[in-house]
Amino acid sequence: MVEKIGIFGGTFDPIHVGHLVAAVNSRHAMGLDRVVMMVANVPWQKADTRTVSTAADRLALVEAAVGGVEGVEAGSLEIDRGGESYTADTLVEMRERHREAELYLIIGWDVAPALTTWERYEEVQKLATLVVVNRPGSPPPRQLTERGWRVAEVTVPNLEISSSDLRARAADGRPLDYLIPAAGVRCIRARKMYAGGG
């Protein structure tokens, strides 16, 4: 049997239940053996727009949040590699490590139109099948299939959760319960993440 691996990359600053809903629904719909929540080391698209929590803190938070979720795991490959995080590099390394596996790249529907701005997006197109996580009623990603991408679509409930709002809530001492898994909330508090609005 060929292993089917989903890669769901992100800053995860912080990870929240919307990310996990996307991961578990993608795993179920696509029959994936596992989904790796790949934590970006230096997210090049965000590095100049705001202060990003340390990679070690974000990895610890993802590890805590996915600890009890079957078939979902934290990935540190981009952190271990160092420098700016590019999906093309990650997929190349995953292909080298798992030569027989089928790779699936899980992205949000809102990211799909910007794929051609990614570094070496042609390699991404060759190495992985895209799993576009759509909200109910969102238009299907036809423009991707027209451009030669292998695309599957997974519809998930529309959960309006914003990482920037969660950081503000944490800084203000407001509840994070049910927005972030309980183990993740404990990790945020133990590591004093987002204190003072960071």
Ligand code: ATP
The other form holds:
Amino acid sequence: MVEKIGIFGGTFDPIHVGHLVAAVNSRHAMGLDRVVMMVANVPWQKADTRTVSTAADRLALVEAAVGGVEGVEAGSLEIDRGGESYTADTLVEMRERHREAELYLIIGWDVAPALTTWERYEEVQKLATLVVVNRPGSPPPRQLTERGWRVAEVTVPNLEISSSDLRARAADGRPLDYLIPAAGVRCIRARKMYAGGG
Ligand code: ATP
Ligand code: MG
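Form predicted in complex with ligand ATP, following the form predicted alone:
Following is the full complex, with the preceding chain placed first.
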């Protein structure tokens, strides 16, 4: 049997149940053996606009949050590699490490229209099947269908949760409970992330 590996990349600052619901449902729908929550080292799209939590903190948080969930794991490839994180590099490295595996790149519906602006997106296109986690009822983005990506769509409960909102909640002292798995909230407190919020 060929191993099927899902790669779900993100800044995960912080990871939340929206990410995790998308990951486990993509795994189920696509029959993936495992989904790697790949933590970006320096997210090139976000680094200039705000202060991003350290890679070590974000990785520890993802590890805490996925703990005990079968088939979902934290990935540190991009952090280990250092520098800016490009999905093309990550897929090349995953391909080298898992020569026989089928690679699936999982993205939220909001990311899909911008895919063609990614570094070396032609490589991304060659190396992985895209799994677009869709808003229920929304059509596939034209940018993808017109350019011949291998695309699968997975519908998951639409959870209006974002890391930006969670950071704002933490800053205001509003609760993070149930929006982030309990072990993740404990990790945030222990590491005093987001000004000790949560
Ligand atoms: P931010 O608010 O800082 O943009 P975010 O919550 O969108 O953070 P990211 O780390 O930017 O999280 O996103 C990583 C991936 O998770 C992207 O593919 C994004 O589309 C997806 N994603 C983010 N929030 C959700 C959600 N609520 N449901 C499903 N997928 C999501
Ligand atoms: Mg986002």
